[in-house]
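What follows is a single chain, given as structure tokens, in the form predicted alone.
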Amino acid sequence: MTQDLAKSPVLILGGRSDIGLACARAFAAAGHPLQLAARNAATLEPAAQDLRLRGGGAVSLHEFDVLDIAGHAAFLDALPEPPGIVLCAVGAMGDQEASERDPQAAALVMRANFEGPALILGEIANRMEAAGRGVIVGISSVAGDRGRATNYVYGAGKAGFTAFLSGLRNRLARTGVQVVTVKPGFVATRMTEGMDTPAPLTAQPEEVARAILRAIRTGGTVVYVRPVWRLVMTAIRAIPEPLFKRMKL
């Protein structure tokens, strides 16, 4: 991270979630002002009370649906000045055997962790690289890195926002914005509260906020929250084709 972006505001679209909140928390005690970004944004005020006690700097709330395509420019348009740090913290996970019933079902946790992301940080990337200067931060998951039975609606839509931020950052290289995938792995959040997950492989959301802002000031690329996650990932990732399709993963 620059030295112009060291107190620059953070705009966290999700602000509502847990990961997004615990990364509010960590950038508001970096100094930063914080643009928190979500439906029914009033309702999170506060937290926003909560976030100036802590940081003693501005936040603001406003209205965002990342499926709201049409409203995206001016939602950014709206904001009261440009962001030097977007974190995407928004995804649905869904339910796998209803999205596999249900085609509506299907397209939605598809447009919410692909589509809506994706088209919203274009936009972003467009405006960051006119100015030289930004970072974006995208929160995919390992569950793009090869589709399994047991999630692969969601881990569809994930791997085609790993692949968007890939070709983001590969586009953005040498102008000055840096593009950051983040693959949690399992997260102690509401999304996951009644899952049954190795705690070796589940990280809380204050670790996912520490790796986010490491990231940023390293000039981070791809974070595996826990390293643990790229060897189990590589691991199934390797496994061949006629014996990948024997197993439920």
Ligand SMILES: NC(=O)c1ccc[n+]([C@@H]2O[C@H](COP(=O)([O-])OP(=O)(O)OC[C@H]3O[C@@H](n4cnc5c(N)ncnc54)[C@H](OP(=O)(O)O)[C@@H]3O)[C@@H](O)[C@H]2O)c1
Contents of the next structure:
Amino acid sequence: MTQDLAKSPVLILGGRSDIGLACARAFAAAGHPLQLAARNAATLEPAAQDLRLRGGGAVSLHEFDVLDIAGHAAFLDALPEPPGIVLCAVGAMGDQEASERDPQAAALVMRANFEGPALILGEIANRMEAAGRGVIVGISSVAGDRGRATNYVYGAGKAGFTAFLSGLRNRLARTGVQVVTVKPGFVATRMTEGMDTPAPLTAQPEEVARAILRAIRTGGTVVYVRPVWRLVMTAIRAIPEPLFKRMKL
Amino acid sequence: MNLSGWGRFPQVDSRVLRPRTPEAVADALAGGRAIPRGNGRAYGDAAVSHGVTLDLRGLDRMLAFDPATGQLVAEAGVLLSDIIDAFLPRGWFPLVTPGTRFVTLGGMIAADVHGKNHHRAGSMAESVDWVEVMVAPGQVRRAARDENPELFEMTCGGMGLTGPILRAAIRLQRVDSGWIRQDSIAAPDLDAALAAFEARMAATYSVAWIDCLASGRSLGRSIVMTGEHARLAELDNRRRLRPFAIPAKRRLSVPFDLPGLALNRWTVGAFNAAYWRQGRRGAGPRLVDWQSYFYPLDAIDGWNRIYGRRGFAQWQVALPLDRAAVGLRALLAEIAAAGQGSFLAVLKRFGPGRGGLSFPVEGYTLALDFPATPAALALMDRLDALALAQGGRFYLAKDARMTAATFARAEPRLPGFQRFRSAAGLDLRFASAQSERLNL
Ligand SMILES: Cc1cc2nc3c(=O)[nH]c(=O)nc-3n(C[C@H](O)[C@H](O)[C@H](O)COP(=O)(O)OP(=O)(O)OC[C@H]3O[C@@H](n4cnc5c(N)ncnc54)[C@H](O)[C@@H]3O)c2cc1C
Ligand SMILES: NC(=O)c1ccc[n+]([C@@H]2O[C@H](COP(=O)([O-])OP(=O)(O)OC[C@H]3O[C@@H](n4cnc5c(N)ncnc54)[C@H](OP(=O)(O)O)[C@@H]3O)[C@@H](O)[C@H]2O)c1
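Requested next: the structure of the form predicted together with the ligand (the form predicted alone having been shown above).
Let's see the whole complex now, leading with the same chain.
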């Protein structure tokens, strides 16, 4: 860890997410107290109990809706302790076809991936800046690296989130606050259940968690969980637009 | 999708469902005959089904721990490695562990696994206080020694054929440290190896690596290893300060299938001879960390790929005590003559066995692996016959290729198991490729 946050509380936004829970387990094993924030937080009690048994430390549950922007500050004020590390795993894939037809559906995907996560992390960043320390980890996606016909509404939300995190990192570079952008590639979670993702490109949630803890430890900035994704996305970004627009990806 | 066990042989086309809640398990069971699956470490086709395979790793929460008794209650998909990671730093270790920690609680109970301490601690069932089994969609029964005792008996070692275990309570043992005091001796032949085991019945752990390619006067030469959990007082100052910290291991991996040629009688023979020499030279006491002691193979990701594309098969037998020497001699002579040895040949003394289809029987067990080649498969058929002649029993968690006739001859307990299944209608609901092959 580049800062002395070894036993500092970790706040997980999107505490029910498979990736979020895998990270929670890794943080618990490393001895961190945990704050899980989610909608219907009370239903996470069995997960909280599991984390207590695994790590032996404190785990608290907090009601949180990322779209309730007016409530963000009050939500943070109500935490038992200001967290030293914040991980945002909130996200929603939505249904691309629905997003094309229905502006409400598209707006929800954009807000759940960009507006909500960016604004809560922005508020947290201000508080960490004042404290002079902290780590912010945002889970974005390779889908934001280039828009594709099959999921560009989700991708656009993630692109916005990636740009926001990049700017935040730039702004806070001299303050002692670390900002990490995670682009996991395919991960075997609830979100991708039933999709036939190629095995060599598909990570397990535990792998994502290991990569995130490593990035925090080593002062990392942009993390592709499986290194092959960096290549894949470099290649995809390099395809000239006249060609790209005709491809099926 | 194509699914197999750890030996990657045979491959079965199966519909895999991954329920995360008991309700989802019930829904999945409503869809036809199914078999539960844990982490897929059984070698053969015990955890794959021609119908539905229920991947239960999503049920992976620890539910309660009582430090007064060491009782852990957890969902069945929890990995043993997670249990150790969570509890060893607090001074607890599983009572029974197989040779890999990447197994689930449910898989350990369903196979009634045994460890190096079987001669003293018995099999997995001995450390289980109760299980909860979904015997029909939505119907969960708790089973223990004093509650549905027959279901308990049949579930421990029942290879998932009594229904998915959803949760279980197991007991952990107190340990002072993460270190094992290992002692080893080189036994120049089979008689010496068996005598070494008999002389070491008081040891907590005992196991032998056996050179299955040695023949003649060296037939059965072995390195017999015992182990004790190291007490604090037995550690040096540095280790006593952090008794559960062990040196970080480099994880190696086998990223692709090795060509089938990599393992043949010459490479294995050379390996075995070298291992024997090194074991003989290095005999004597030393301190070993828990990972190296219990789980040497876990350090190599995907080691099952060293056998190449076509996969491999394990063969494990248990021979009753009074016929063990004769039986082992016959088996080893056959293996050495065929030149089909493996380097993972293990010999172990078992204590008394249990009911149901639980594998161990008081006596000796021999485990070997072979590439799934026609020659090796034919050898295994010959080994079956030799073992049957000495009252041998076969381990379902390792089997991929036995015939129903062989298993029936080896298992006078099978009719009782079949009756239990059909009386409760379990045979209509639960089946694996293995249970169909062996008519379990
Ligand atoms: C390297 C290695 C070393 C090993 N060493 C030993 C050893 O020393 N001693 C030993 O006894 N075994 C040993 N084994 C075998 C292994 O311990 C067993 O096969 C064990 O059952 C594997 O657990 P799993 O979770 O991977 O189960 P799987 O392989 O997925 O399933 C095994 C059986 O358990 C059933 N099952 C799984 N989960 C459930 C559940 N929740 N409810 C009901 N049934 C279920 C399946 O239907 C199947 O019949 C070893 C295996 C390997 C790969
Ligand atoms: N799986 C992949 O292949 C993949 C790849 C790249 C990036 N990601 C990203 O990784 C993150 C975690 O996803 P996952 O794979 O773990 O899938 P997941 O289990 O579906 O997690 C998404 C989480 O976001 C939460 N969420 C959605 N809208 C919310 C809102 N308005 N307020 C609060 N929480 C909300 C959901 O909470 P509820 O449980 O309450 O619905 C859910 O827990 C997401 O940002 C996702 O975009 C995933």
